[in-house]
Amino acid sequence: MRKPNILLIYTGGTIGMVKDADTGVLKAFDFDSLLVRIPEIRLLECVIETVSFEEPIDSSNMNPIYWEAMAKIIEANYEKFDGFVVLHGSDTMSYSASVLSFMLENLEKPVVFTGSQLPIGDLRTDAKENLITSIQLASLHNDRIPVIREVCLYFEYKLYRGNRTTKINAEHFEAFDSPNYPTLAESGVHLKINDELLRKEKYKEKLIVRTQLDTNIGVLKLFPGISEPLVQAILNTKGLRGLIIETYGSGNATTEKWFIDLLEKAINRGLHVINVTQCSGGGVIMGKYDTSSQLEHIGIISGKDITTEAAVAKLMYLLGYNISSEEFQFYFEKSLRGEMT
C-alpha cells in the first residue's frame, strides 16, 4: 500500500529554531537534519519531504507577499502531496491560516499550520508533539481520500478549523482558541477524529490560488470615550477600502450623531465597512439592541461569530473581485470556507 506523501514547508518560527552550541543564540533549524533531530518522525506511516522559505521570517514580519510564497508551494505540488504542514510562527499564525482558507479554492487535502512556544532543541519543548502529530494528522486517509479537506491549525494536542482560531495565551502552550467553532480533532492516547465537523465538500473543479488580495483596509476597536477625530481620519485614510469595526457585544456601538453619520458618509462613498465583535465569544446579531439597528440601517455589514482575523483575510480577499457592493456584502455574510456560523 502506498504511503501518503506530505510536504513539510517551513516559513520560520520558533518551532524552526535550535541554540548555537557556542553562543546560546536562536537560529533557524536546518530542516535537512530534521531526522537526526526528531527520530520518531521515521515511525510515521508517511514519506517526508521539506521545503524552505529562502530567508526563514518571524512570524511578526508575516504581509501578503509570504502568504502568496505558502499558496504557490501548494500549487506547484498538489498533485505530488497527499498533504501539507506549515511550520509558521504562533503570533501571526491564524491569520495565515485564515488568508490560506480563502486562497486556496477548491482545497480537498489538508494543510495543516503548526508551531511552538519553545524551539524544537529545548529540552521541554512543545515543538515535537505538535510537529509529529500534525504529520499524522495529515496523513490520515480513508480508501485514499484524505479526511481532512481543509485548512487547519493544531496546537497542544487540539485541531482546529483554521479561520476559526485566535491566539489567546503568549506563555502557555494552549495558546490558541476557536471560540465559535469545535475542535476538529484531539490527540490523546488515540487520535480522536469529530468526523462530523470536518469539511467534505467535493469540488468539479481543480485547485485554483486566489492571490489578489487587497490591503487597503483597517481595523478599528471602539472604546468608550472614542473622539469623531479620530474616526474621521481613519475613515479618510487615502486609499481605504475596507473597515473591520470591533464593536461591543453582540454589534452594538455609540448613537453619536457624529459617529453614525461619519460612518453613513463613508459607506455612500463605497467603504465597506464589517461589525465584528470585540468579545472572545460569540457574534454580531445586528438589530437586537437599538444600539446596533442604527448600524444595520446605514448598511455596515455582519460579521456575524466570525473572528477579527477571518475577517481581515476574508475582506482583503473579496477586495480582490471587482464586484458590486450588494455582492460584496452577500459573499461576506454567507459562510464560503466554514468561517462564520
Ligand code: ASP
Given for the second form:
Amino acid sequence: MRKPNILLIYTGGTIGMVKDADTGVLKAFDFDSLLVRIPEIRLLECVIETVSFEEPIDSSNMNPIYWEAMAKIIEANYEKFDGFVVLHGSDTMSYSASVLSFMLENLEKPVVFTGSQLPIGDLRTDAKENLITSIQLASLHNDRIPVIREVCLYFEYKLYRGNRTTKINAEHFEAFDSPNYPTLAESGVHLKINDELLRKEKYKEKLIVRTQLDTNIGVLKLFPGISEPLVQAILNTKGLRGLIIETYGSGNATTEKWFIDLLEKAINRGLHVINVTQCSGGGVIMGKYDTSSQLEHIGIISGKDITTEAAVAKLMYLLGYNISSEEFQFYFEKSLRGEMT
Ligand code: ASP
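Next up, the form predicted together with ligand ASP. The previous block was the form predicted on its own.
The next block holds the full complex; its first chain is the one shown before.
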C-alpha cells in the first residue's frame, strides 16, 4: 500500500533555533539542519517532503503576509500530499491555527501545527516527540481517507482543535490548553483518537483558500477603573472596523452611562463589536446579568465561548467579506469551523 505523503512546512520558532555563541540569544536557523538532528524521522511510515520559509521567523513577528504564505503552500500542494505539519513558534501558534482554519474552506486533510519549548538540539528537548507524533497523526487514514480533516495543534502529548487553543504557559512543556473543547487525541503508549470529537464534514466543493483579511480591528480588555478617554481613543481609531471587548465572567461590563453611550454610538456608525469573556473557560451569555443586558441591547455580538485568538482570526476573516451588519452578526455567532459551541 502507498505510504502517506506528508509535507512539513517550517515557518520558524524555538524548535529550529540555536543559541548565538556570543550573545546567547535564540535565533532561527536553517531547516535542513533541523532534519539532520532528528534521524528518527526516517523510520516513520510515510514519505516526508519539506518546505521552509526563506527566512524563518520568531512567531512574535507573525502577520497576515505569513498566514497567506502558509495557506498558499498548502493550496499549491493540496493534491500531492495527504497531510501537512506546520512547524511554528508557540507564541502565536493559536492565532495562526485559528486563521488557517478560516482560510482553508472545505478542508478535508490534516493540518497539524506544532513546535516546542526547547530547541531541537537541546538535550531535554520536547521537539522530537512533538514533531514525530504530529507527523504520525497527520499520516493516519482509514481506507485512504485521512482520519483528521481539520486544522489542529499538537503539543506535549495532546492534539487539540487549533481554533480552540490558547497558550497558557511560557515555560512548561504543556504550553497549551483548549478550555472549551476536549482534546481530539492523546499520545501515550497508544495514540488514542477521540473520533467522535473530530470534524467529519465531506464537502462537495474542492478546497478554497481565502486569504483576504482586514486587520483594522482592536482588542480591549476591560478592568475596573477603565477610563473614558482610553475607551474613546480606541473607538476613535482611524479606520477601525471591528473591536473585541474582553469582558468579565459570562460577558459582563460596567453599566456606567458613558461606556454604554460610547459603544452604542460606535455600533451605530458601523463598528462591529464582539463580546468575548476574559475568563479562560466558559463563555458569554448576554442577558444573564443586568451588567450584560445593555450590551445585548445596543447590538453587541456574542462571541459565546470563542477564544480571543479565534475571535481575532474570525473578525479579520469576516471583515474581508462585503456583508451587511445583520449577516456579519449571523456568521460571527455561528460556528464556521468548530471554533465555538
Ligand atoms: N518566541 C518563540 C516563537 O514563538 C517561542 C516558541 O517557539 O515557542 O517563535
